[in-house]
Amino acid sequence: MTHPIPPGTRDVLPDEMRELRAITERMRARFEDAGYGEIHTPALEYEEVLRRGEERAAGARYRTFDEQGNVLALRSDMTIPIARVVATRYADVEPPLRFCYFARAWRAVDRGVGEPREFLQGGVELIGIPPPEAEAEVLALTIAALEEAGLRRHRVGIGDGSLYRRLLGALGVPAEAHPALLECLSRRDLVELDRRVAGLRLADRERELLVRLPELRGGRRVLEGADGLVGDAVHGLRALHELLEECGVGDRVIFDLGLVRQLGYYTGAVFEVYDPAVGFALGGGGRYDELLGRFGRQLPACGVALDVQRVHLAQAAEEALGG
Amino acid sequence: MDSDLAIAVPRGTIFGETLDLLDRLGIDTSEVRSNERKLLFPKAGIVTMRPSDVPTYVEHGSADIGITGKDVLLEQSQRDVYELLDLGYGHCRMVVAARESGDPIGDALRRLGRVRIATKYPRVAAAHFAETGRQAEIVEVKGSVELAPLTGLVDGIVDLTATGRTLAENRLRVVEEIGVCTARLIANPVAHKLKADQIDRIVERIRAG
């Protein structure tokens, strides 16, 4: 006879979670030791209030009902718990804000095996810096603390999740048109993006500058080269890569100018972690300067949320390497 | 050339013209192409295996980039690799087929409401028969798709045809084409960052043929 537990989920036994132990409790410190208190919310929200956040309430897909009949959603990711803490139980408080958390998750498996239902993620919030600052902080931070953790070559991606939208815009592509781009780009289908582009009525220049601009990755030579209505978008970029420079960790950025994030909260710059010892990334994050406006107090933010079982993965995988 | 990229290559129908193509790009395939059941290649950087199986090792990392039909990315859309390229070759239809007398699938879905098919792109097929407003009962076979309608298990079949002579040796005739598949080059979207320039180069240098 068998007990089943639902694909996506996982027990944990001694071994495994000493090793995640340690994992996240030298993240942990690494996170305290720059000023990020640990916080805690309830994993059972009211969807409503989550929604508030994001219409699709990033994604939470597991509903319940309490004893009054008020739908309840698992929290499918902590920006949003925490944009609601910083509206109400730190109304008051002057900016800026640290915080860092380590706690479970809940999303839908919508591309089948392997994928989590359920999966522990460590990360920060910097809210109330603008742009380039805040940005430079938590990646630098974030660096570091997979340092602690154990990796070695990790490496951050870092894009522009409105740069493809504006750009568009920017050339007169009709709205109408602009889902199905998007759609192609953050898939990457770069065969099905040429096609469509082909469609558009354009100059040749700028659908070559559509076609082009997901390929658009690299070190700082990629900002360098970027002209006209890019490079006025990666202005930004390029002051971010200069923080970054000052902190050491510049060689440890690539720009990606198609890079783009599926969840809705985000309104700049947008990150992703890797590590080249594992195939997917280990998390991401990007700047939310909306969020915390939907709740009553419009500040700016960012932040990076990496999941602790992937760096786990990459940890092993490096010490595997004699890294 | 000098590129540590793991290749997955797909054995099977484009097997041939993948090596041909991996030859103009510098990368030597003679071991590969006098050792048939051999599966790694490490001094060339290549791994080879069916088709299918391309995109499993190429999302999961395994492979830093791999070649395999449009039939199987589009079986396997939920797979997060990123397509990077039209090879041009391994020209095929994906096609809605039935037995050449009469109207077996018209006569179904008059008659009963709903149309078997038989297939070995279960995906694709129900996509293809939802969009198009049609309830369809999808039978997965693993082998000759060919025999399913001869035989009365159903009533059409979805399947790839390159030339359409083993369809008209079984009597049966496209009645819907359902979209052209042809090679492709496929990435594993971290590879794509951390080995961008290698990647680049395979790319730039198919793209000028």
Given for the second form:
Amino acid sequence: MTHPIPPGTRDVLPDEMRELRAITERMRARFEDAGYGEIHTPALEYEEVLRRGEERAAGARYRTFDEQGNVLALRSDMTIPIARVVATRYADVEPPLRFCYFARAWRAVDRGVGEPREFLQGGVELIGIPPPEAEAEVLALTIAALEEAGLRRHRVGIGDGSLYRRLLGALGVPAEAHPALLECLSRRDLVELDRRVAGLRLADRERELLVRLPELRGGRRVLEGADGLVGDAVHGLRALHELLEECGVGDRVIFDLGLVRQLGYYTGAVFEVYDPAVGFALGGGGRYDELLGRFGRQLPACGVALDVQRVHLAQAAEEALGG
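Okay, that one was the form predicted in complex with its partner chain. Can I see the form predicted on its own too?
A lone chain is what you will see next.
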């Protein structure tokens, strides 16, 4: 007799649990040494709170009701709950504020895609420091924490979450066409992006810019020829790279001008963490300067969240490849 569990969830047995615990303890120690205090928030939040943070993503959360009929939802990340905590529990505390966390989150996925619905996140949030200093601190700490966890080949992809949106606006692309184009970018479906751009009423040069920009990926040289309509964003990425060089992690950076994140609260630099030993991202994050203002305290902020189980898989894959 079989007793199934919901798709996208899994049992974690003692051997794997011990290994996951070791990874989280090493990462936690690195975060706390850097001044990031660990925080915990409820798995269930009022749905209206989550919608205040991110209207589009709130519908993807698992929902239930409390005894008074209020709609509750399982969190899909820790960033929105931490924004709520900062606005309510730290309303009079002078920034900067530094938090780390290790917590489970849940996201609804389409059937058959093989993506997890429940996962363990570990991450940091830095609140109250403007760019690019905050991004440099967060990324350098993320790279160091993964080294503590046993990884040696990891890299960070860096883009600007507002770059492509601003480009669409500057070229006069109708607002109703933006979501589909951005969805193609988030899936890295450049074939579908090309098809949709071809249907826009734009000059050939403008269509080519929309198609070619997401293909710009690599080291600092990628930024050298990317000026014009995207010059401001590229200038910020150059400044960030200089700080990362000073931190000694400039060689871990891959610039990706087509990088966007699915969550809509990102306002500037966005990140994805990779390891060539595996074929999936280990996590990501970025700058979200408007999110805390939705809860009543306007502060700049950025952060990164890592999928701890994916970090574990990458660690094992690296060991299998010889470190």
